[in-house]
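What follows is a single chain, given as structure tokens, in the form predicted on its own.
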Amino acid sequence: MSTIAARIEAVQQAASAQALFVATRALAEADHGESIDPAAIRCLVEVLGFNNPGAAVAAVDGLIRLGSSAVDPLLTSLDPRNYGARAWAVRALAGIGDVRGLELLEEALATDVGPSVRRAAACGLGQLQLASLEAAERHQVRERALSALVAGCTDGEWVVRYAVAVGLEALGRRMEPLPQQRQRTLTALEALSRLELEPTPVVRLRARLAQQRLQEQKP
């Protein structure tokens, strides 16, 4: 039996919450070499649906390490009846940064009931990997991500607004010189930095820092 297969079996046969966590972490940290075992991805995705936050965190870390190979299994496994699994999937997709997760990240930032999930989605929208896309598609994805982040500026939780500021900066740093998108980004950050519009000091400070960094960046 291969090392990967043995680690998958250990996850499947775990008899306690602690054993599941340890086995999942071992699988998440496994070296797949040049060929990623699809069964390992399926196993990590399944763990997201278990009622074990420690194991789910380890599974998310493992799926992020596996990168784009994990995106389709994550998206096809989504079950609207299992909120926990969906929330962990959002975190994984945010960390991977594949544009195939864009729709789910948009939806999560706009509607998810969990502030931590909305926060992850906001960060993920700023970190989407766009380099491999054609120019027209890059523009469309950036526009959708920017629109979602601008809307997120009015989120009711300060941790989400903080993450929106982080996402806006990350997205703005990787934008091609498109004046309208750049101005919308700076305008959104300006709103987050103003005392009369943003009550939380740490959010205002983070927005100002993002503004400063983007303004110092050569267009």
The other form holds:
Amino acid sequence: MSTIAARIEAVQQAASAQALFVATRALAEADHGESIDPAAIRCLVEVLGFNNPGAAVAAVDGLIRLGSSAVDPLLTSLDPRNYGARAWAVRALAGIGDVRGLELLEEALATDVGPSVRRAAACGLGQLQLASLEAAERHQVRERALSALVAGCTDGEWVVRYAVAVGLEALGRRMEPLPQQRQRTLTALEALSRLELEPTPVVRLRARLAQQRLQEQKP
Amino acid sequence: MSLPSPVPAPLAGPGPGAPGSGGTGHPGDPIDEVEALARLRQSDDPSLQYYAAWWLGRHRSRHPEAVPLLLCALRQRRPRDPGAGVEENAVARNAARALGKLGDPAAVDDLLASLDDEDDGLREAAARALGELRALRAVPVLQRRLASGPSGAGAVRSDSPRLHEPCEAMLEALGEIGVAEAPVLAVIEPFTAHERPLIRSAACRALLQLSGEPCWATELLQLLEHPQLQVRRAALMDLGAVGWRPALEPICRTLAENSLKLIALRGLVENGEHHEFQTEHTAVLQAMDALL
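Provide the structure of the form predicted in complex with the partner chain, given the form predicted on its own shown above.
Every chain and every other molecule in the complex is listed next, the one we just looked at coming first.
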């Protein structure tokens, strides 16, 4: 099995789209053992900007596996002019669930032009990991994620509203929200499930499923 | 199956709502319904009409003037003049597409007439619109235009890579309209052996919608593994349009963008009621959640 350094080099030397995909996947799946090589993270982040969707998907998977150590490189090396790279970074941050990505996820759901980016952001907002936070910060993060998702209920694309329903369910299930937050979550889902408010059947269905699951859960 | 396209193709610029597209007067700028109607009403600048027609369809305008103005635009067509920039024919094509989306049966007569237009692009747009309107009266016309089969209607033209008829759109329209009579099925069936996979996909989709016979799903499921991405995408959209529930697993496995798989899976939930295969909705929703 090749070392991390050799796999990084294979990505850098890749001469075709297919070779880049194969090399990126190999790097993404590499076993880092005890300590993660920062060069591997930098390399995967760089691939996000190459306009190669296959390789970018593999890099996102790899960055999600590396978890919180990938958050800073993702946030600091973002080129605001490279829309594609930003979109992939949002997906990676959504998958990692680190609260340091909160601001970027909020912004992406509210303003990104790509529905696939907004949908990833909506999902990510429901999956933020809060266990290690102080109670006050945890409350604040929950509040912001909830507000962002409630605003996302009026997105123009059905797939984003679908993802908002999924995000709201995840937020409600995993974050033990306060009774007032719980009520706002259920109200938002109610709006997504009503025929006169939500035109897309599959969104209504998903919102009803989320409502049901949250109501079965002990408040 | 044609892929969803958020911006009208020949004028593809920033879509409505795209950031940084402030200012006024450019056809790609965000506009409102009043402005769209005004742009369609004038006839000095076809490029403004072109965008306005698309806008009214995209936003499902319910304004009482929308359909009459679109019908006017549809009648604007004339012999092609490639040097004329955005031609009136392009306006007519967008008007036909918009009329399909607005769902007003008052558009059927003019769309039917457009099925015999010499512009095959307009015939294509009209066929799709009539399919969306579920226009029963379009069935005999579509049958007539497809009757010569893959070696006639489906043959490649001598002057371009296009076929003599817009077969894909016409086959899909027959499936959407839903007249499942033997003569209709007999016109569609030969196209399942067409040399182009996209035409085979459209024919199988229509037959599966009309007959519910699983044999027509076999080809569609095989096309999900076709080496060309464009073909895999079309098969995804077609299985979604049919709502073919047994395709759930194959759709999830297909090598294509998650965005398209999500649209296909949405179809399994929303279009699947009339089939005997009733997977729990929850299984489809779970698969969709995993693709977000």
